[in-house]
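One chain comes next, on its own, written as structure tokens: the form predicted on its own.
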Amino acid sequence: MSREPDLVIGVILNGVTGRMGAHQHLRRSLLEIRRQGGAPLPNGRRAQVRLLLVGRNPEKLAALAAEAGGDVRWTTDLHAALSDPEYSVYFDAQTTDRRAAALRQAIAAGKHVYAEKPVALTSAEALDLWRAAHAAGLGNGVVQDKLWLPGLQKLQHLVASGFFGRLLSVRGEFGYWVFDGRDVPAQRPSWNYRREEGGGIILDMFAHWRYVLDRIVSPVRAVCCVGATHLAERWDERGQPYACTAEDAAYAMFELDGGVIATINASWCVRVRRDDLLVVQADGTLGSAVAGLRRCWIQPAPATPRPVWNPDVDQPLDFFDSWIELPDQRPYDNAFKVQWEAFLAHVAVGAPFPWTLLEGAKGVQLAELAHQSWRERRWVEVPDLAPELSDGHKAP
């Protein structure tokens, strides 16, 4: 018996010439989905993708389209792209300060929308985007890639299985040394360090911390944060010095549901001596775990050593020896690609997709409240961000 024909979903990719857009979303996600024969759907069919690349640099766009091959098109005219009925999905990976306006245009054009985070500069603007997409009956979502990283998936399984007993605390360390660009090229674009262009590590990373804590550990209820601009001057892509107007480090505490305390340090001015660029440790009454991006180690209570404090002699214990690494019990695909497949299934057949623009608004909200905490030097409560809509429907 012949298989039903594949669905074809046209996807507009805006901002695809940037690092994340080109590598994670185009090359490692959508082109891989094309190579594997489409995204699998719950009904047994597959969704193929037709791509239209949008950006401001025609030379880069033409090169990416040629690399992609096939029927991949490109344009510098966003209005024309949104007017094309062959493309029903709009994806945005532009710089943060351009994202909300383009998403609003796409929603007005009747496109399903999917976006990198943060989805907007303010939570009010992000919430308005979700309201508009929801009212129009359009599929909508925000990238929350770290939920599909192998290390954090293993950590999530441990939490769900009750491995920790009563969970007490979570500690996260994120970051690396981003060169200032004077003698060694910087690994991040200069706009990241300009507040007026949507830069700053709080807006960039607290959107991640919100969904990691909410979905893997427990919902965030309060935040206390201090930010810092450790390097006041950097050099841009043209080799010109510029003043940094956004913070390059943030040190935060969070109160979570159930009495769990979380602390997360994030810095682009730290030299790494830990297991990975992001390491999350969770401690509970029955055991502890340490997760990196891909690996995860556990120490159950019966295997916990009994250290004795004595600063006058070398420490006799090797504290790494008593940890057990969890095996990969199944294959793990690229985190961005996995979420893309889920969004395509949502658009194609209405498969569940809980990572909506409302979740993106929650991430922006946490960043705003962290800035408020830093400015006012105090703890700030995190209120519920699930408003009633005009039709009486409550956000999921």
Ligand SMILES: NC(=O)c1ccc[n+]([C@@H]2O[C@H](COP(=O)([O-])OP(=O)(O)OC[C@H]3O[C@@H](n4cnc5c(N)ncnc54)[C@H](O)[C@@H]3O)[C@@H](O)[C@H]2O)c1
Second form
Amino acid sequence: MSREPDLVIGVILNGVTGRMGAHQHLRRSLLEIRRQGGAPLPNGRRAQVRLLLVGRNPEKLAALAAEAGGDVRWTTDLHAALSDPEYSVYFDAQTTDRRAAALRQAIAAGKHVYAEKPVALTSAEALDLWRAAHAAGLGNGVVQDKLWLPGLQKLQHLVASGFFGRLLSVRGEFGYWVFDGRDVPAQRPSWNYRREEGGGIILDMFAHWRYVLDRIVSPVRAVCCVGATHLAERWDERGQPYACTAEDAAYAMFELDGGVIATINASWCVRVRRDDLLVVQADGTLGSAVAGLRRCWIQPAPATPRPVWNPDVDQPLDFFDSWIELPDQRPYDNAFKVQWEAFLAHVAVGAPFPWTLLEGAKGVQLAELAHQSWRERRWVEVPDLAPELSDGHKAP
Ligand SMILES: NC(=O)c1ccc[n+]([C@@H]2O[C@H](COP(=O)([O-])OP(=O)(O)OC[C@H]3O[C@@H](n4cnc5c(N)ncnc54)[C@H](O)[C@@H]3O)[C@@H](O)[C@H]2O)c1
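What I would like now is the form predicted in complex with the ligand, since the data block earlier showed the form predicted on its own; can you produce it?
Entire complex below, previous chain first.
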């Protein structure tokens, strides 16, 4: 029996020389998809990818293309790339401040668009991009990788299965010590610490908190946040000192639908003594869970120890002992790759892809409202971003 030929989807990758572009999107996602023989489609066929790498530095691009092998092409001319009909998808992993303009160009060129978060610097800009892509009938999406982390998938399953009884609260701890770059090289790019270049932990991380809370726990209704620039000076990639103009920590509370209270601390100035770089604890009447990036532990109500406050003696309980680690009941693939496969299936055969630019705009909105809360020192409500969609109109 002859097999139907595979579909080939041309993907333009911009910002591919960066940390996320090169590692997560090119190496860990698209090259893996090529290696495994394409992205599986719901109709049993597969989508192959043809790649065009875009950036500023010809040497870096040529090296990445050589590493990728096959027919991977590269160019420093974004306009020419967008004019090439062989490529129907534009992906953007540039620094955040460059994203909106490039997405707008790609939409005008009739490309389906997929982008790293945050989608834009303001929610108004992000919403405009969604409206433009939607009106043109183009596929569109934003990276929401944390949804496919094994630890958070296990947590999502617990919430969906009713494990917690009535869910009371969620507390997230995110962060690690990012070296200032003077004696030990920094692990993050210097633009992350400059507001004028799209930096700041609020814009960076609240784009994640929005979809993690909305989709795994319950929709976010209000936010109260205080940020801080704990380190005023850092040293950049060339060893030069620079002033930090963006916050490097954010301490936030959220009210969620159903009365759940969430607190999430995020900091690049914290030393880790916890299970993982991101740890989310959820407590409910019938049990609690703690999720890291890959692992997840539970403590059902009947296994809850009964501590008694007595600072005169060493704590007799080992609080880590009474937790049960959940097994991996199935294999977990790279989170970015799983979402790429879903986007390719969306473009190829219209498979559902709910992680649209509108969802990306909601992430930017939460960051904006957190900034407002910090500035005005008060709680801020989170309104519907596109109210026209709530009465019967559906997002694509
Ligand atoms: N999903 C996640 O978990 C996650 C994690 C980290 C970063 N990000 C996002 O990914 C994006 C990239 O972050 P990164 O850490 O990879 O940054 P990076 O600095 O390592 O890479 C940025 C890319 O943008 C390109 N670029 C920068 N200035 C340019 C210019 N003037 N002209 C053309 N290209 C330019 C660089 O060449 C590079 O390819 C950011 O928007 C960030 O918020 C997402």
